[in-house]
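Just one chain is shown here, as structure tokens, and it is the form predicted alone.
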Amino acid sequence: MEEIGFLGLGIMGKAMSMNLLRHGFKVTVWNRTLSRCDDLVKHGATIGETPAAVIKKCKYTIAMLSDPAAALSVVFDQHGVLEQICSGKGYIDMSTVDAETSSKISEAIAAKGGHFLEAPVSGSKKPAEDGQLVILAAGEKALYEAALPAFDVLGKKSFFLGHVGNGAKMKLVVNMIMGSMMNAFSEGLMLADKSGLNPQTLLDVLDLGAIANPMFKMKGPSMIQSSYPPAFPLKHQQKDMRLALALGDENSVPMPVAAAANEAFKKARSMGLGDLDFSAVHETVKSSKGSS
């Protein structure tokens, strides 16, 4: 694969671009705060001063941005992607956005003769560092196939889901389930504790049963300790819940469990927990314990 551009060096983008460098890819990086590129430069990356500069230099460019507003800004603003995208160049947006945002970006890039693939990922900081993400791609099949060497470094499995929008929808469904599970898990930990049970024993029991899963095993011990180092910031989980609920509205799907989970994440944000890991929603249960 040709030299790869990479736009957005947050928790996920930095880990992913570092993985590409470690596996021998040439990478040109950009971040709104350019100083965040410094660590990657030490490992061989070069810096593009603007998204347009990265697009001009690289045949393929990946973006990993925080939300729909950021994804649109990087494409449509001055010195953005659209200024240099053209025939023969591919743009791969791995951000978690709604289908409407993906479609808007796809149409604009196609109008310039460029090629587009959405490819949001399932997984947070540790899977990103370990190249164990699950990639949910949709859009141009030829660009997907061209991107597979990079995807094989970034993830353990890639899915091609058809037309643009399907990747975004699948990611929102996955994160909606995850956010709802995290709320139930938080309530269970608190219920065990207040019932006189050892929460660690609860984790051991869960890990041996039908609902054993890596999220409970990974997050549980630190939640018991009220420690929430950000692997997936809570503010982004709440954004995904909001977008998933909007998708439910579009499709007339009742989602009372997800709606309640979203309210808990909103409460956590109002408590100033938005930059902590999404497991910090546990604090909303703890904050309610003294209401009796």
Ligand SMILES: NC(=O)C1=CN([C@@H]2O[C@H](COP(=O)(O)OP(=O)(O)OC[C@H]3O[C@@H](n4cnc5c(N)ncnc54)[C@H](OP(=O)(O)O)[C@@H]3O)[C@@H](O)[C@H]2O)C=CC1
Second form
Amino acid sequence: MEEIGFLGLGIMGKAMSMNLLRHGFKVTVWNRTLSRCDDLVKHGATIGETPAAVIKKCKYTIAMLSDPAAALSVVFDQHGVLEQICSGKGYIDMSTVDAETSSKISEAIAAKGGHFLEAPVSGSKKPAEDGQLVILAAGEKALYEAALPAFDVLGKKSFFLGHVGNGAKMKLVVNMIMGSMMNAFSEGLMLADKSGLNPQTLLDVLDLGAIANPMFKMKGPSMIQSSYPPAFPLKHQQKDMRLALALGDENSVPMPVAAAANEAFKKARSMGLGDLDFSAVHETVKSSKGSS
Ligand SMILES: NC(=O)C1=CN([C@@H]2O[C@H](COP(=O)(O)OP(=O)(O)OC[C@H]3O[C@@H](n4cnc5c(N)ncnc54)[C@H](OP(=O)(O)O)[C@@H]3O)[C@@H](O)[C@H]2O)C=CC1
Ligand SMILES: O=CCCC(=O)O
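Can you switch from the form predicted alone and show the form predicted together with this ligand instead?
So here's everything in the complex, that chain up top.
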């Protein structure tokens, strides 16, 4: 595969672009805070001064950005993707955004003769480092097939879900379920503790039963210690809950559990916990009245 551009070197983007470098891909990177490129340069990456410069140099460019506003800014703003995208060049946005944002980007890129694929991912920092992501792609099938050599390095499984928007929707449904589960898990840990049970024993019981899952196993011990090192920032989970609830509105789907979970994530953000891991929502349960 030709040289790959990579825009956005946060928790996920840094891990993913490092993985591409380790597997022999030539990678040109850009990040809004340019100093974040330094580590990648030490591992063989080249720096692009702007998103447009990266697009000009590379046949394919991946983006991994915070949210819809960031994804749109990198494409539409001065020195953005649109200034250099053209026929024969592909843009693959792996950020978690809503379908409308993906469609706006897709239409603008197509109008310039470029090619677009949305490909949000399931899996957090460690699966990104280990190339074990689940890739939820939608858009131009030919670009999906061209991207497979990179996707095979980045993930353990790739899905092609049809037209643009389906990848975004699938990702938001998955994260809505995950955010709702996290709140139930947090309340369960608190209930066990406050009713005189050992929360670690609860983790052991859960891990042997029908609801055993990697998230509980990985996050539980840290939550018991009130430790929330950011693998998936809470502010992004709350963004995903907000976008998922909007998707529910569009489709007249009642989602009272997700709405309650979103309120807890919003409360956590108001407590200044947005940059911690999304499991820090546990602090909102601990801070509730009567849980001194
Ligand atoms: N962390 C996780 O477990 C997972 C995250 N995701 C999704 O992946 C995306 C990235 O997540 P993650 O890496 O954790 O997030 P981070 O907050 O670690 O990184 C966000 C990236 O977006 C960039 N950015 C933010 N705002 C702008 C802007 N206005 N213009 C240009 N660049 C901007 C940041 O640049 P700068 O360094 O300058 O701030 C940084 O490169 C998000 O959509 C998230 O929902 C998906 C799966 C798992
Ligand atoms: O969007 C991030 C979700 C994190 C995960 O899938 O474990």
